[in-house]
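In structure tokens, one chain follows: the form predicted on its own.
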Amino acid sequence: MAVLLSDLRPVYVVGIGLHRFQRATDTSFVDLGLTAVRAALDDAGVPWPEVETAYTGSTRLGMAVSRPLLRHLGVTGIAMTQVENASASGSSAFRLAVRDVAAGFADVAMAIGVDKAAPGLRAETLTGISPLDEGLTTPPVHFALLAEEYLRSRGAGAEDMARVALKNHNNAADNPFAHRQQRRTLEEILADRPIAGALTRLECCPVGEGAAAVVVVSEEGMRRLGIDPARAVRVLSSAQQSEQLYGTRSYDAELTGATTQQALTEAGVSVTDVDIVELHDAFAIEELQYLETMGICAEGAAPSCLRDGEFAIGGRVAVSPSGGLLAMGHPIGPTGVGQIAEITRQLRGEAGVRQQPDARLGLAHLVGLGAVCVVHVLAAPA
């Protein structure tokens, strides 16, 4: 049987760092992960010669991200790996860390996710293959047309949609690492420039630049460094698969809805149990589509749910509490890391205007081409 990260090792996130998700700028990659990579040094309390182990997520930087940054913290003979997983890099190196603190390999691990923006090369486009569609379909086509099967499947308007935005753009308002900071209206959202069938620019998330870290370590690094467990956030589970045959629903929601089983089951918690969710809402209709075949609400009842508070801070279960993609950016390396920053930073109560009430648990949730998906629980210190 496989084996479970319960039967291994207890894993802690005890340093999280950022650099600010933002449009494209000149500032170096170098520059912007040593930034996210120092804060969360300073904020585990460990020395850089500490970490064993680093992963990178990336996709848009070439080849060996990792040293030409990290040899800046000094040169230490550190295992170092890049990880490229499409929009779920940063969650793949964030479980590779995980993983390798879990089995023993290392005590203290760092999982580091940088990006800037440019072109990038999908490998399906060098298959040789001719797609059927000849390369139309671009993702917000695609969503587009999940987006009118969904509203029209389930009697809902394009202002349903449209709350995601609005509900994700106001929590992103009062994060300052978040790539768009301004409050919005429905009526702003609605009218702003249409991209693709419903979805308007507002609905579709930003791809710019950033960096986010988080350091790992086992409950032996833990005392060894003097690390306080008070602000140590324990991951339950990681949970990882890639697309099967499915029917004629969404594959990212079919896909979506078992991960994230597994990911609850390995845990041992139940979804009812979930208080915070950071998911993948590269276009709005992704949040409706995957609160509900993750189970948070009961399908087809995503819209109703928003429109009533449900998943806003404060709410049953807040939904993107740092902006999510929509608002707080998607610079594509980094999200998945930045992702877990929220998670612990909610978990400990350090979220400020964004903390969502009493929060125990939390569920980071990242979809990559292929299609791959990632999800991690996490749990708030005892």
The other form holds:
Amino acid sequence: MAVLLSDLRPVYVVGIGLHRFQRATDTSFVDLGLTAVRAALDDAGVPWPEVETAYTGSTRLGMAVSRPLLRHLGVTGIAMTQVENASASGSSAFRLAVRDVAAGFADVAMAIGVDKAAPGLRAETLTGISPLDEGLTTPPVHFALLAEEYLRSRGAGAEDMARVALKNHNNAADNPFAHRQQRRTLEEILADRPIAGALTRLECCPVGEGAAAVVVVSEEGMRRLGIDPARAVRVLSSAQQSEQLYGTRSYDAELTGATTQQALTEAGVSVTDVDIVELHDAFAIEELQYLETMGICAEGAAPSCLRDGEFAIGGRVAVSPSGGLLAMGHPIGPTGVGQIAEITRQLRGEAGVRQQPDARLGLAHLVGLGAVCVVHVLAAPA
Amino acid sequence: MPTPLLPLRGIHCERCGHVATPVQHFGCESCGAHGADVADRPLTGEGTVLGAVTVHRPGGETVRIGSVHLQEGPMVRALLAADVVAEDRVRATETDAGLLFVRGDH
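Now that you have shown the form predicted on its own, what about the form predicted in complex with its partner chain?
Full assembly next; the chain just shown is listed first.
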């Protein structure tokens, strides 16, 4: 019988750090990464030599990204591993750091995400299989097709989808680490440059650069380093699945539903207890679909719940208070770690004007090409 | 010589009955059968449109792209004729621009 995270040692996030997600610049990935790592160590009050293992999520920096970045903290000889899982790279890096601590392989671990904007090579293009739709179905086209089916089958309109972007852009306007920090109106989003189907540019995520880092520790590590448990956010579960065959149903949504269910079950919580969700809204339609398959709202109810403010900060459940991929941005490697940073900030009650009142339980979700899905459930300090 | 686009071809798994396209010889995604258990077969090229969108390409050109649920089971993404909408029944044709699904009764 395989063990669950809850059978093992409790794991806590005790430090978070970010470099702003932004458009491509000349800044070295080393500067991006060090900014986030040093901020996370400072936040935790943990000196770098105490970190026993590090996982770095990255997709477009080539091989062996960890040491060129981390050696500038002073070399300590610790285990360093690069993690690539497409959009879920940072989420998988976090999962591995959490599992190391839970299993007792380390008391102090770091998960890092760092990336620069650059073309990525996909193994799918090297299989030798020539797809019928070669070069045709780019990610915006894929999601525009899902949007067309979703909106038509539910009698919803383009403005229902645009409200996702409206909420997330306006959340990000208050987030100093967000790529897009401009307040928007519904009219602006709807009238923006059309990309595919009903999707406009402001309903598609920006892919730029940035970095994020978190420190995770065991109770023993927390005691040894004198860390205040009142700011320690517990990781209740970590679930990761890959795509199955779903016929004509949306694989992104089906995979999201199954992985979320596993994460909630293993955390021993109900979906109705969730106060914060950070999800893979690379394209606005995804938020509507995923909130339904996650069970956050009933099938077909996402547009009306969104319109009624249920997913706003201060609503029933705050969805992407960071601004999500749509507006906080999607530098890819850092994205999943950035979600954990936002949820930790929220569950500590330190999110300032973006604070979801009385946030006790948070859920982080990413889908990566392939497709893979990673979901974590985190709980506020007792 | 490029491979002709039509008839569309797919693989039929003799072990579990799964039909998929495009053709590949690596193994059945449904049950893992491979080798002689996975046969290359022609498909009718007929299906129903699940969703269709107009895509704006850089430079201002627009194309129509859709999800087509083929009669034999697989779902493919492909170029559509400009007048095709969701729920239309379509068939595959070959044009200078490649594969194109047009309206057509089966």
